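Here you get one chain, nothing else, as C-alpha cells; it is the form predicted on its own.
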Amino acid sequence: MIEDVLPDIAESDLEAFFQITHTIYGYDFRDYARASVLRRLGTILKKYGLPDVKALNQRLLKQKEFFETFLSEFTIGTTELFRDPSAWVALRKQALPLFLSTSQIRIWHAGTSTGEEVLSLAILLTEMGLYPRAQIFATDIDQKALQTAPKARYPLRYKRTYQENFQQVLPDVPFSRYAYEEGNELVFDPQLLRNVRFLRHNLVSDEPFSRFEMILCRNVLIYFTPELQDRVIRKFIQALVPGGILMIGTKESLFWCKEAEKKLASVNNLERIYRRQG
C-alpha cells in the first residue's frame, strides 16, 4: 500500500492561512491535526489548479463566496448509514435500553455530516419504541452537509451498502420499511427526521449545548490534535446528565483526557460507548 505523501507547503503561507480563516471566517483550524491539514490542502489545490497555499489564501481573502465551498472540501464529512455495524448493535443492545423509563431523550449528534448516522440513530430509536420521546439536535460545521441531510435523499449507488449494514444491524427488520427508491435517489422516510433539529455548530468554538441524555460524535475527534480533543471530550462530558451515554467513533479514544478517566464508566470499550457517573 502507498502512503499518502505530504505536499510540501511553507510554514509561512500555512501560518496565513491560520490567520485567514481564523479572523476573517471565525474557524480556528490550528488545533486540527497537522498531517490532516496538510492532506486536505495538498487535495483542495490539486482540485482547483492552485500553486501553493499563498495562491489558496488570495482566492479566501477575494472571493468570500468561495469560502463555503472551500470548507465543504477542507471539513469533509466521511459517513454512511450504519457506518461500522457492530458499534451500532453494541449501542441498540447496551445502551439505548438504559433509556426505556425515561420520559424525555435529548441527543446532540455532532459532526452530523450528511445525516445518514442520524438516520441510523433514528431507526434505532423506532424500532425500539423510543423515538416518539426523543428530541435529537444534528450540528456540523458544514453548512452545504446541512442542507443536503434534511432532504434524507442519497445517491442510488449507495444503496447495496446501506442494505447490507442496515441488514448486520437490524437482520429481522426488511430496509424497505425505511426507505425506497425514487428515480436515481434512495429515499428514506422523512417521519425519521421529524424530531431532527439540524444546526450549524462549531466544535471549536461555539459553546456547547447541555443537558443530554446521549451524545454521539463519531469519527470527528480523529482530526483534532490531543489538546482539542480534550477540550471537546470535557464540553461533551459537562453537556450530559448523569448516566448519560457518549459515543465516540471505533478508531478514535479517550485517552487524552484525564476527566473522562474520572467521569466516563465504558458500556462497550471496543465499540467507544461510555456512561457519565455522579
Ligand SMILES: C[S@@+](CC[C@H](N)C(=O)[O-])C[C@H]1O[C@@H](n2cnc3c(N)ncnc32)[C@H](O)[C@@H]1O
Contents of the next structure:
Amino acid sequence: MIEDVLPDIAESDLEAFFQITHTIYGYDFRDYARASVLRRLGTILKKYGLPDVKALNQRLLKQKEFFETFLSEFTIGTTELFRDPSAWVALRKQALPLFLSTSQIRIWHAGTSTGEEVLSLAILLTEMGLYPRAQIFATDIDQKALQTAPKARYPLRYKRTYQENFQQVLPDVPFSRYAYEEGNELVFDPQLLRNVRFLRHNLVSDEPFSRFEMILCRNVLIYFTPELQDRVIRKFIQALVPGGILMIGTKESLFWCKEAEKKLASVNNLERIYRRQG
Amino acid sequence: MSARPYLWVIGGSAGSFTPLRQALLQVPYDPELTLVLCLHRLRQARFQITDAFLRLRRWHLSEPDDKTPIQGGAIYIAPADYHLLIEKEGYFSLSVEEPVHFSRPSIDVTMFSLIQAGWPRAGGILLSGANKDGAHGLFMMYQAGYFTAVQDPADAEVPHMPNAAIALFTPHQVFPISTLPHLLAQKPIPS
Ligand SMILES: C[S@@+](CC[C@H](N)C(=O)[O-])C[C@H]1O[C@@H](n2cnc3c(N)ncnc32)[C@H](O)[C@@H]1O
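Right, the form predicted on its own is done, so what does the form predicted in complex with the ligand look like?
Let's see the whole complex now, leading with the same chain.
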C-alpha cells in the first residue's frame, strides 16, 4: 500500500536542487510542473530516508553515481502496451494509412520509458506491412528505463492489462503472435525491435536529431509547465516533414502553443492526433 | 490571472456518486465558486461521469485536460486513471504516477497539491467511500487552516472513508447527505 507524503520543502533548498541538477548534471527541471516535482521529491526523501531536500542535495553533490538512480525515481515511467486503446485504434485507422506509399517512415517516440509503446507501434506497423520501411528512434532521459526497453521483457503480472489493451486494438489478431510467457516474464518477439534504436535525449535541452514522418510523445508534456510545453511542441513541429503526424497523450493539449494553431491540423481531435500542414 | 475562485475539493468513492449528482443539481450557479470532484471509478470509463452530469445547466462541466486553467462557475471531474493536481499558477496538472491507496485519481493527491499550491480560499469534503484515500489529505487541509467537512458515517452508504477521516481529527462539520447542496452553495471560508 502506497501512503502519501506531504513534504515541507523550503524554497531555498528547492532552488539549490535545481542548481545542482542543472549545473552539475545538465538536467534543467525548473520548467517542470511544480506540483509533481514536489511529490517526486517527497517520495524520494521517504524512500532514501533523507530528512529534507537539503540532505538530498548533499547526496547529489557528494555521490555522483547516485544521480542515475535519483533520475530514474524522479521521472515517472508509468506506461502500458496500447495504453488508451481507442487512441491506438485511431492511429491505425486514420494516421498510419497515410504512409502506405511512403518509402521511408522515420518515427520519433519521445519519452519511451520502458518501451511498451514502441512495441505497440511496431505491432501496428507489422500488421499493416509498414514495418520494413520504418525506422524508429525511441528516446528518454531515464537511463535505467532505456536499459530495460531493448529487452522487451516485462513482469508477467502486466500480461492481463497488456493483452486486454491489445485485444481492443487488434481484436482479430492473437496476442500470442507477438508475445509469450517465459518463467515469470512476458516476452515480446525481438523482431519487433529490429528497426528500433533507443537513445538518450532530453526534450528540454537537446535539439531534434532528424526529420520525421511521425512523432509520438504521450504523457510526457503533462510534467512540463505551459511555457516548456510550448517550446517542446515547436521543436516537434519543426522536426516533422510536411504532412507528418504528431500524436500526444489523450489528456494533453496544444492549447498553450500558438505555433500549433498555425501549423497543425487535426486528424482526430479527441485522440489528439495532428498533422503538419505544408 | 484573475482572482482565484473559491474552491471545494470533494472526494468520494462507493456510494457517493448518486447523492452527489442529486446535490449538484440543486446548487445554484455561482461564478466565483469552483467544484473539483475527485471520485474513484473504473479505468477507461472516460465519458460516463460527465454524461451523467450533463443535466447541469449553467455550470461549466468538464474533465479537465492537463494545464486547463481553473475557472469560477465550473465543475471539474478528475479524469479516470490520472491524478489531478492543482498548481499555484491557477491551472491543473495531470500525472500518471503510481496509484495512492489503489486509487488514481487519488483524493489525497489532489488535496495535498491544493495545500502546496497555497490556494487562498478552499475547503475539503469527504463523502461515502470504501477506502481511506482522502482522510489524510483532509486532515492536512484542516491543519493548514482550510474548512473541512465529512459526510455523517451514519448515513453514508459505505462509511469507511468518512470514518477514516473522523478517526484522524474532528472536522469542522459532520453533515447528513441531505444538507450537501446547502454546504456546497456556501463559499468555503478559512476555519
Ligand atoms: C509517464 S512516462 C510516458 C511513457 C509513454 N510515452 C506512455 O505514455 O505510456 C513519461 C516519460 O517521460 C520521460 N521524460 C521526462 N522528462 C523528459 C525529458 N526532458 N526528455 C525526455 N523524456 C523525458 C520520463 O523519463 C518517462 O519515461
